[in-house]
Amino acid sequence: MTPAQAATRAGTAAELAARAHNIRRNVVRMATGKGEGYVGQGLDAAEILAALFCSELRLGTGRDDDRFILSPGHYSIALWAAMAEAVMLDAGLLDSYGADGSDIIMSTHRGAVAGVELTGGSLAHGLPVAAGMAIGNALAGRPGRIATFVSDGELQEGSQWEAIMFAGHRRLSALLMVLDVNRTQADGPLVIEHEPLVEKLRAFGWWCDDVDGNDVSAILAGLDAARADERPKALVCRTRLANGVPLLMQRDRAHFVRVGDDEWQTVADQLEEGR
């Protein structure tokens, strides 16, 4: 990489890192006064999903655009302000969160929002969903590619490595998986070991590594080396629930997380201190 490159690179993470951070912020507000909610995983993703929808895959309406697989429906809160923050999404909208008759909900729906093709709520189907369009893509010479956002909780079920094996038997090099890797389920912790995470899938024939998930810089670093590779690509997004907020980090269950009324404005002020 050149002097010109790094500096460029090193640009475009700084200005990530404020649009995760925006991200965060449009998380907390949407949460906001409603009690409850996946407010973790929305902040926990918030690096991911910037470097995604603000940087590295080209979303849109075209026949040869990407697109983008939301696995775990619950991961909604962080798709909304995602999308939002990427222009694809009136932040207007946000307001509604939650609210009854608003398409902007706590698990996707395929329809309701422009850009959402899964309907949410059922774990692990996003990978299958994504490697059957990675393989149309391939048999209609499309040249887009197929990216899944998919929740290490959802590796316990027998359809993810079904796909797995599927896509690596194809090749389907148009496949990405990103995977967030933040060892929580309902809950609390993982119910059955998946490690070794990244020697598995390369033994399934993908391309994968694994990362700091809440380090821009180094998500970036790895979608460029994924990015040349000819086989499908997993990168392994290691994360930390809640992040940028210690007093939800620090609950015991901070899968679907509880905030009284008068914590809101300590989750407000946490997020800004931390930045």
Contents of the next structure:
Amino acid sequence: MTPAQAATRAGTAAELAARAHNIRRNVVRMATGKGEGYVGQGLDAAEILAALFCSELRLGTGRDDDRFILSPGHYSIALWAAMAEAVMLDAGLLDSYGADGSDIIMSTHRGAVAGVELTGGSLAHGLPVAAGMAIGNALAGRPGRIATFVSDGELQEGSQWEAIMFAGHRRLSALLMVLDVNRTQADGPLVIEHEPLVEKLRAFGWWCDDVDGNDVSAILAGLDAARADERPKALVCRTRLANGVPLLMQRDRAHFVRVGDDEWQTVADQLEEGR
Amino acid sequence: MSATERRPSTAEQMGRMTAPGPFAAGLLAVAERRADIVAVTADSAKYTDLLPFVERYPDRFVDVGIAEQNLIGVAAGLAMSGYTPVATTFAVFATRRALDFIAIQCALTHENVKIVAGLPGICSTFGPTHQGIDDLAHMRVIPGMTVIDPCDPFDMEQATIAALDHDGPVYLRQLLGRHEPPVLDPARHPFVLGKARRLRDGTDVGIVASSIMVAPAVAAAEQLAADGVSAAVLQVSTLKPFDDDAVAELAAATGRLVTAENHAVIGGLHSAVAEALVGRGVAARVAAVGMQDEFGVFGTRPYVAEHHGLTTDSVLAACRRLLTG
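Please supply the coordinates for the form predicted in complex with the partner chain, as a counterpart to the form predicted alone shown previously.
Full assembly next; the chain just shown is listed first.
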């Protein structure tokens, strides 16, 4: 990163790492007592969302603003945590996560909460919709980017590749795909090998590079490198499910973690110890 | 290519330019006054009457290739960006291959996406993979979806305009030809969303017909009249919202209905009529002309129609069974 670029970026790496920690705290706070949930995804995506929400993106409803698309609705716990950290969501609402009648649902519903652009839950819908939004921006001459968070399991859906091929062909430069590669899915460890990811995406006409997705500095460097390219951009972020909480990281690779009532205090303690 | 040689337009590269069909005419009429209209297709511009639009508005056209999920996803993204996308492909591919995207990205949050579906029912000669005999059932059951099944070129053009001007997701079945099926009555009033139209009054039996079965229904009613039987014909072009009133009124007056549709008799017009009658508590016997829980055969339109009983004779026979049984 050149000094000039560094100067324009909100937050230093150290500050953003602290914000990622706050996002993890929010995630644990939301998951505690629920017995089970997508706490693993929430913890693994904290650095990515800290980088996007607290530095890289200019989110809002203005004509020139960026848009954020969360493709896998199952990660909504991380989205709510990050939005609260970025002061886009009242942190007091986090306690209603998953409660009957709450808008802070275990997935996402477009428009139910300001800033939620996509209904998630059915996987691999995000990139096709984001491609349409990128075309919309191009048609209207709007400069904003469409940042799309995609999970690696979604790559098994055909619609993902329809959109990847299309975006590469159309050189949809407004598209920024951040791919969370935690190599975990509902049945456990990745059931279909997807590597080599970087080579695949480059072959489809995308700018692509990979970084440690739990290292804020590496993510920021990747986002900086991507920025100038005129192709659609994919940043492959290699993450560790439940990062920051050894108790959960050592558990069987689980997409949907089960946590006993007596374990939540340990989860909270380990999160603070590992800081 | 030499510098002086004219570069062919996108539309020309796609093949033979044809005169605009009724869909293109309606689309162009609206696109002229509304800059938010964009067209998206899945390698079907030529076969869904999009070329006149492509020629006129090349920058407002997107071809996603043979990828129907992406077609609907991209269309939804455009709608979420303030545009009104018209997404075209064949009925079978829109509804069988992209159903989840239609339900979640178009209907759930009421996005302004217009799905224009070619080759409805037995309009394809290419067998069961291309004959959309179940598309209306898939679309009717999706909450908030408006479902339109025009009956002739005049109706098609008018319905296109109404669909584009309607706020919300619309599934519009497409009839391609400018002269086929023959225009029933160009002097009749324009298409009105949600309203069935009484083409003919009658007291002995009522024929409720849609799509390419409206003309056979009228022909059947004329033959019945020659036999001294008074048959009414109700043309239904909007499957949802359905005109329960018109159907209930006809059933109350005749006590006997025949439904005639270019679709399976399960989930389409026949089902909509039955639901309306049950809901209103109107008792009537209702016979169904359409695809009888079977896939279609390959062949020319008359052959397929004959094979599956989507003909004037079938409508006549159904009426006579009700009148004598």
